[in-house]
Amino acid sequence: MSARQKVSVVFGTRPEAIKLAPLVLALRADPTFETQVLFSGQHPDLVRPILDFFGVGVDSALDIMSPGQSLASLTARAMTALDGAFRALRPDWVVVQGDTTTAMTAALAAFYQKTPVAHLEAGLRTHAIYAPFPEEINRRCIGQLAALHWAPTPSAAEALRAERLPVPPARLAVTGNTGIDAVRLGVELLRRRPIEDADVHAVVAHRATDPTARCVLVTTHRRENVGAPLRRLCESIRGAADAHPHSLFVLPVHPNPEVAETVRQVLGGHPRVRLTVPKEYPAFLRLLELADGILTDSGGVQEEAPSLGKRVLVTRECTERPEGIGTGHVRLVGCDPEAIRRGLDEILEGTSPHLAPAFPYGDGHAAERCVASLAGRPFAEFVPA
């Protein structure tokens, strides 16, 4: 029997942990691989609860964060730490996800050691180098370094082909997005293990007391929205909450001090706005299920919400995930107060057409396809539904 391939799965942030958890579980269930999970520590407080929820253990943990560090400092610390980790672990493959600083530096550190990289969620592009920043350039760098590209959708695969990346077709696979695997697995776990969360209970109670009650879930954290755009966004939320007495907004406040200060200045104390601590994934997933609509600048939420039949207003000028726009679930509103208010009014007045769940990003079987691809086994590529 041949030796198992050693695979190091690397992540550092909350979104990476969510999307890599199904893949780690699938890899660990396959005897072809010996799977090592390496946590960089980029989001030290947000990741552990996700790993506990999905039952994913960490084999090696680093500590790359320091107070107030710049992107350059974070990149340098991550590069040094990951280089040392790979020299110790000696993997046959390094798996990274998405477009974070952890993912980019892990890919580069692996390249320096001539270790092949598999890139989960490859091929997303806005073609605007500062939107999102620095993620657009991070993922382009990983695209140049990766030996195996797992594109979530056919359009992402086409973007990679258009760039003429130096890989044969066998090293580019359309797998679907493991974020949808995580949603399906998470919903199933929540059915078996209901959670106790004050904000979830508040939304349930709000909807139970009034048939016209509506709830909007809000997330905001992108660097390009900090400052005046974020203030305009918050003022739009406040205006909508003032105009709709049966509304409830739930906004988990990102720990970034610049974000938190603006959010609390504009929205703090409003009776129809609940400002919460960042939600652990199970509670956030339950809030996604309960919400009538979502206002977000998150990439992952754009993927998750359509699979639950939710309308999404995206507070960005462009998106690397255009598929949801085509299904009618996603609308770009930027930080334009008029566009945001129009979208919120439709949600809160119940005038938006009903949306059935749609699966433009994945069907819940992406992790299986990735494992088959890594093992060199045949599989049917994902076709959006």
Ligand code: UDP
Second form
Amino acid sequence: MSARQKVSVVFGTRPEAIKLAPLVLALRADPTFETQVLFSGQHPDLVRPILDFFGVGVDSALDIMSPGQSLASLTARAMTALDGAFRALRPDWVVVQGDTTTAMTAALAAFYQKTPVAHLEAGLRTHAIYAPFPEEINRRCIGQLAALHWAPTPSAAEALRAERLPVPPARLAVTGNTGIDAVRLGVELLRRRPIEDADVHAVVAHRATDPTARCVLVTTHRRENVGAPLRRLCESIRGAADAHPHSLFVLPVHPNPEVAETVRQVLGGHPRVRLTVPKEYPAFLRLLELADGILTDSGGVQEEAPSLGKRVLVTRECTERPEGIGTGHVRLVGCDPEAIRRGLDEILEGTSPHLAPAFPYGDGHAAERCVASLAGRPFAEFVPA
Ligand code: UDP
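Having seen the form predicted alone, could you now give me the structure of the form predicted together with the ligand?
Now the full complex is given, and it begins with the chain already shown.
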């Protein structure tokens, strides 16, 4: 029997953990592979509960964070730590996800050792180098050196083909986004193991009060919105909460101190705005299911919400995930107070058209396709519904 292929799966942040968990489970279930999970330590507190929820064990944990460090220093520490880890593990493949500093440095460290890199969620592009920052350039760097590209959608694959990457076309597969696999697995797990959560209770209680009660889930963390745009965004939320007595906003506040300070200054103490700590993924998923609409600058949330039939107002000027605009679930509102208010008013007045679940980003079976492609087995590519 031939030796199993050693695959090192590397991640550091919350979105990577969520999107890689289904792939790690699928790889570990496949006898072709011996899978090692490496955690860089970029978001330690946010990542642990996700791994516990999905039952993903970590084989090696690095420690790349130091207080107040710059992006350059984070990159340098991550490169050194990952270089050492790959020398010790000697993987046949390194798998990275998306566009974080961990993903970019892991890909580069692997490339320096001539270890092939498989890139999950390849081909997302805004074509604007500072939006999102530094992610647009991180994912372009990974795209240049990856040996296998798992594009979530046909348009992401198209973007990669247009870049004439130095790999043969057969090394590019349309798989769907594993974030939708995570929603599917997560919803199943929650049916079997319901959770206790104060914000979930508050939303359920609020909606039980009267049929016009509405709830909006908000997330905000993008570096490019920090400062005046974030203040405008928070003021628009405040205006909508003032104007709609039956509204409830739930906003898990991102730990970035610049985000937290503005959010608390503008929205702290409002009776219809619940500012909470970042939610553990299972509770966040329940809040997504319960919400009447979502206001977010998050990439992952943009993808998840349509699969649960939810409207998403995206507080960004451009998106690398345009597919949900086509299905009518996603609307770009930037940080323009009027566009945000219009969108929020529609949700809170119940005048937005009813939306059925749609699957423009993935059908919940992306991880199976990635594993088949890594093993060189035939599979049917993802076709958006
Ligand atoms: N998420 C979470 N708790 C929260 C907010 C978001 O578990 O309080 C999840 C969400 O379901 C999504 C992911 O975190 O899967 C998105 O992470 P983030 O917005 O940090 O990153 P992005 O997707 O923009 O890269």
